[in-house]
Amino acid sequence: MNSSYSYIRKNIRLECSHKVYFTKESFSTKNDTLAEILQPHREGIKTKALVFVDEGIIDGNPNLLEHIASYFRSRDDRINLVCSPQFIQGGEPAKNDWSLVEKIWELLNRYSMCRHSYVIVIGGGAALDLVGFAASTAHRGVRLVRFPTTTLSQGDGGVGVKNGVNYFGKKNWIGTFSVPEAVVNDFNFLLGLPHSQKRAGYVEAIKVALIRDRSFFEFIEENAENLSSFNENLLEQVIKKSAALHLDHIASSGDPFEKGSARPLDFGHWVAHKLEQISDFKIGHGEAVAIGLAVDLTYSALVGLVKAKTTERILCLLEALGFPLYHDLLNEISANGNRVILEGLEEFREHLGGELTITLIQGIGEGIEVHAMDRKIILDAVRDLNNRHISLRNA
């Protein structure tokens, strides 16, 4: 029996821009930034605008919230918040509360937000994840400014284009691609941070200049010193131009959305991610990429891929910033009687949705895919990390 199909195909070109705004004392009424971004969709019309605040902050900014209604009231013949600022939990456990999604969607609702309202967060990575999933599934899209207040969440994820909640255990295992409206970086949210969180954006900093620029990987070790003890210009210069490299891969990769399986923004993130599940989220993000930095360096020293001095001078900037190179966890024994650690490749190539990709480096500033790793080599990885930490513990 003969048969005949047609099909009709049209290609569709899809343009966005997306847009990073830095500053200082965003909520000052003297401040434009953010209500030049708010802006009606037509003539005569108020924008409406719903605030979410991730609750963790408030200790370290605590007139914010007075900041913020002082702002939209100096503006309210323009924009309607449309309710007092909500907090929200943030830090990655929150990001396994589905209940959390559901009680945002609440919200959008009850205050009927459309597309052309805006939600805005104001928190760390997680609070950010969490806020801009929900606001990215309602009405396929309400439009969202971030206001990352971490320097991780400033120079790597909150400029990003994805947001996600955990699920099945799986870190992100729900998610969606959309640009933000906006986001705007306020360098003032960044004073009050405990040490080990302005420490956290240096190692997403020092990953993104390993894969795409020698300089500002030299620039942050001719400083490693001013910015060990938090210089405030420094770590600026730092969060500034890890962002601007974050964004520009983002914009001329070619593959925004991760179409394909290659994502080299997630050098040393294949064993972050695990580490930070097995260990109930206890490791911090910073830190857990520090540690899966330090095993692909090792493992492309022990395959030859890199030079061993040079995997050694990486290892030692890491640690003059502060990073802990070595984890117990790293050795963690399965039910089967494998290494946990090694489970996350697999997951990792789930994760792609396809061919394992993993991105080491061949010289800093020079990225490159593999797309198999030897496991019993990872092993000989870890156990050199773990010797090197039980020499300096015992230096």
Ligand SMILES: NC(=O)c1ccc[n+]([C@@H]2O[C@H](COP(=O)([O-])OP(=O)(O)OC[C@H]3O[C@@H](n4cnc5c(N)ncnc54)[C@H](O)[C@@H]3O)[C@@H](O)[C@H]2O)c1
Second form
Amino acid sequence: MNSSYSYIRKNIRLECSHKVYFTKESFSTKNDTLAEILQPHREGIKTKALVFVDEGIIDGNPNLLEHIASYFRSRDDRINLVCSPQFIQGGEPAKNDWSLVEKIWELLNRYSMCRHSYVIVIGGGAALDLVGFAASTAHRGVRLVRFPTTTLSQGDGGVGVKNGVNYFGKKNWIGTFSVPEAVVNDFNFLLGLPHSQKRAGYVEAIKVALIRDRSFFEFIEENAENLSSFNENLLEQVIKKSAALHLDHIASSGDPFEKGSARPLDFGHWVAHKLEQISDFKIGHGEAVAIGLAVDLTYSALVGLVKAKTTERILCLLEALGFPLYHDLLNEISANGNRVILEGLEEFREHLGGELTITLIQGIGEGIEVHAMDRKIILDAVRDLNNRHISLRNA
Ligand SMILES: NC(=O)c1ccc[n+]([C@@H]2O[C@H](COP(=O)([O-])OP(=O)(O)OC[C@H]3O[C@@H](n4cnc5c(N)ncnc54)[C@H](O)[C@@H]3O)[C@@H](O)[C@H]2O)c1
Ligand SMILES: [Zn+2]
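The form predicted together with this ligand is what I need now, so please give it after the form predicted on its own.
First the chain shown before, then all remaining chains and molecules of the complex.
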């Protein structure tokens, strides 16, 4: 899946080439995908590569290091793997520890990695965000090849242009926009994921379908039962389409680096980011986005933006796929007596810059931007979701 797009900023046209590959067994010596990406910048020299591996993926892929070693050995006439793969912590803690950024920089410096060298990162979205940030700031940008290993990162974040770490207790407060050299989605990495994480990719697929593609939503709906039992073929189709829609949005929106205030792909995310933060990241991103979508959809029905039966249809799909749509933290009260979740709105505006812009929908496949949300009606939506949760529990 290759996408080229141009971007005009202050009368300068920038051309971006964005490559996303889908493959299996990417470190089998017979698979040329990575080797073809790692082109030297001029004839006759070896390409330098440094690999980072999310330590969380090793249990499910016990032979990975061996495969990486034999892959690079079989191509050592033209690629110089500067050291054995380096483990990095996986999950949100990776983004909460600034010293990890410095450790990555230290390795890049130790092995004299330059802008023509390649940093390869294999892992979940958090590991990609961390290593991507360090690579994009070293020498103002060392080439990055991402291997996302979760459904969420293969279908959403991993194919995007953002990197970042958390700071001041806020998500992605420090970060960069930079187009990766390539993204390799190897479906075999998904096989060992726990169910909760396999499910997480579905929510970003539903989100992007809701704002852009009604027929994709219907496809997920028709196949909900098999998707809920993680049918491999269907899961791969959903991730592939989700990645394509995310990439297409970046390429066609005219604002790949989010200079404006609109962030359609962040539908449901203002609540999600706040929930992740106040739960100390115990609520995962996918789980939080499902609740965020439920709040925004219930709100949209209450203000008459979308039909109540459309909201109901979407909430039923999320539930059929196994997502809880309420969490007690939605009702958490801050020290000054306010509902903590509402602070998420202001933090979202600040993160975007400029005017508050929230994407909601007016129908399936029809995103719409609003610039204000009524706080009392948001709380009514939370109350309705709490009641729904109680009746489901008692049913
Ligand atoms: N850059 C972006 O545009 C963007 C977009 C969406 C989300 N994100 C970020 O991505 C992060 C969430 O990423 P995620 O959902 O991929 O999970 P994650 O990176 O938080 O990983 C969760 C856990 O799964 C483990 N893991 C990863 N791959 C595995 C595999 N194949 N088998 C077994 N375990 C595995 C990790 O080690 C970790 O313990 C959040 O920090 C979110 O903010 C970034
Ligand atoms: Zn997301």
